[in-house]
Amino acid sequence: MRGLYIHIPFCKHICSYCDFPKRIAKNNEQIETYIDYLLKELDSYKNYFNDIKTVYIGGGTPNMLSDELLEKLLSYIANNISNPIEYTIECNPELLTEKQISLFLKYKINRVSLGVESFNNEDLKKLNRYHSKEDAIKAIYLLKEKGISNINIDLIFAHPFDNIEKVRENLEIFKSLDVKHLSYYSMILEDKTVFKHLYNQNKLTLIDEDISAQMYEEIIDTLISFGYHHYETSNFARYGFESQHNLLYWQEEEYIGVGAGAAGFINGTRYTNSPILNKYYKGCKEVEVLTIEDIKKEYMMLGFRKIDGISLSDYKARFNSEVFYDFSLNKLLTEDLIEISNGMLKLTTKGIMLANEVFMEFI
């Protein structure tokens, strides 16, 4: 099974956090360009076609493009790509139109995620998202009102700005949405960002690490009381209602990229699109092939993103190796980051709390 990840670089205005892909559009023609190249960059991938089960458009922001071409580019992938398990679409709340969602529903968009972030109007200026907490809940009920139910927001945690009881109030006003799946997101200070530069200058303030492990203790207890399924360190879903194509990436699946600064994993060979349009034109990307040990390392990493952790009989059954032979895990076990439970090697709740320091393990 392979995943197809699609990316619009373009944003109406650039968060203050943000690290992705991005740029403003000069204009229209600029985006109708890239639209163009991006279907000539799909069809050099037609023959993968057929074993594509998930498609994830993202960005930037997919729904600022006009009505005209994201039919375009929708019309394109009904044309190639039958009945995807799932299928993906992100979009900022304040540009969530009716005609949008009239469009999802005829090319069989079947989830939606939205950059709701938080639920602070005022928090909301501060990480300069150009919507209201009133925007992102009319987007939630029209999406459900015209038949899309299965719902993701993004939701961010630590930032400048935030406390403890910004985040309950955002998980009280999430339980009241019923939405399908949650994307709790710790803040990272990211390079090339408008936090960064403040940052530098002695201007922002970061939370405390103490309060952000508190406020992520929060967010899990109170999302598992809900009745939501933490099978994620960021994500939290309703259960049968986890996101398919993110579980492709923690699985070590095979997905294709395509767009400015995507990225791609087919035949152990990696590859990342140049993000500066002039470059991606000419078809310029990093590519590197992938040992083996490289591969086995990114599988344990990836692998323990996931809350319920690695089948150590299915690392055995792909690698033909046994985890315990081929790394030291002892520190880990010994630190009680991690535990072996039921034939899976996972994260104990110490080690979700300090789920990076195991990453780190494996890079």
Ligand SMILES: C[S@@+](CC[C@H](N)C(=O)[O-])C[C@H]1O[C@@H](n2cnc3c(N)ncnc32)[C@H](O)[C@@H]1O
Contents of the next structure:
Amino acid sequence: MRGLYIHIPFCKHICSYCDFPKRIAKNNEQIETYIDYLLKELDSYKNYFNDIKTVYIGGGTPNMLSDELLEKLLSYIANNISNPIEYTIECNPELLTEKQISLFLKYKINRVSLGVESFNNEDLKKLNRYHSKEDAIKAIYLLKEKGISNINIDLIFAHPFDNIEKVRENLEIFKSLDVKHLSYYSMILEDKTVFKHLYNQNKLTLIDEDISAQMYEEIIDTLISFGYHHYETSNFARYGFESQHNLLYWQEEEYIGVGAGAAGFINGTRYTNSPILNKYYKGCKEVEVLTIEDIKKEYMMLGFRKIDGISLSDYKARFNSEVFYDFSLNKLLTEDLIEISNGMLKLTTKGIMLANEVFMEFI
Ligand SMILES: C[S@@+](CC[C@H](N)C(=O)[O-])C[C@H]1O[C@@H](n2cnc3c(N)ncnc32)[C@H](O)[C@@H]1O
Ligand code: SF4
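Given the form predicted on its own, corresponding form predicted in complex with this ligand:
Expanding to the full complex; the earlier chain stays at the top.
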């Protein structure tokens, strides 16, 4: 077992683009009850705790928790899991306080991921974010000042109000902040979001695909020129600061997921907890036993998300088989979407831009 993901499904406000399992809490008792069930679920995985290398507390908004509940959760983890190499908590900049950071330090959290989304105040409002560019910058400085240097920020490009100049401005501000890691996601129009609702009523225009591709190309080139390692489709890091927890997903390693809506992958079985609180409390989950073919396909899809690609020798060691025996890759190779270089099978520059076409081959 390698990773532990803990989901906190509460937010103060709901952003217009987001379909993560989350809700606005009715009151603190509801969150208290949730934490009790979460700790019970964690107890049920105790046998696996010896082998946990990374812990990731995500959401929703984990720093929605009161200081008392945050401490209850963090002390449980500290008492049960020894020295994970990477221990991340996702935070909303609007809610980050000095007290929270002191708890992170007390319980040895060594990485913070901030949902910044944009440094443009007008766009933040339109995305229904309640913090400003200045709040986000303040949160980054506060984390650094208190001694947390391994920081990720999330940004979103190609949202309905974006343009290439705004992408450039975001990148320049990002550069000036000297942050170790950036997840720069292309906005996906998800079902059950305010944006999808507006789109269905013809009240929202999406960014043209060619412009979105131009933005993505500019993001990659600029961040590489700033000295960042483009190591996954949407992820960039200073060398040595690549997210160990996320790499574990992309290498199809095992992980436990706890909390409403969280997923895990253990012994070839994937499970997804119900996102509905009452059902989650009763232990409802979907369980899927993957066949070896399913696992191989997933390994390929996830592997292609890594810019370095798939190691042919790792594939052989893991599956006792050859990639070229298991998959017919000629079409992707002749269309110049994938290539082999130094024992790695990876997306070409064209393939990175058209990654979805490659993934479709493995669905
Ligand atoms: C759980 S949130 C981050 C933490 C915290 N909830 C916050 O928003 O500040 C995870 C990230 O997923 C990304 N995200 C959510 N919905 C998305 C969408 N529809 N398309 C692209 N990225 C999305 C956002 O960048 C967001 O910061
Ligand atoms: S982006 Fe973050 S704060 Fe916004 S709704 Fe999603 S989980 Fe909540």
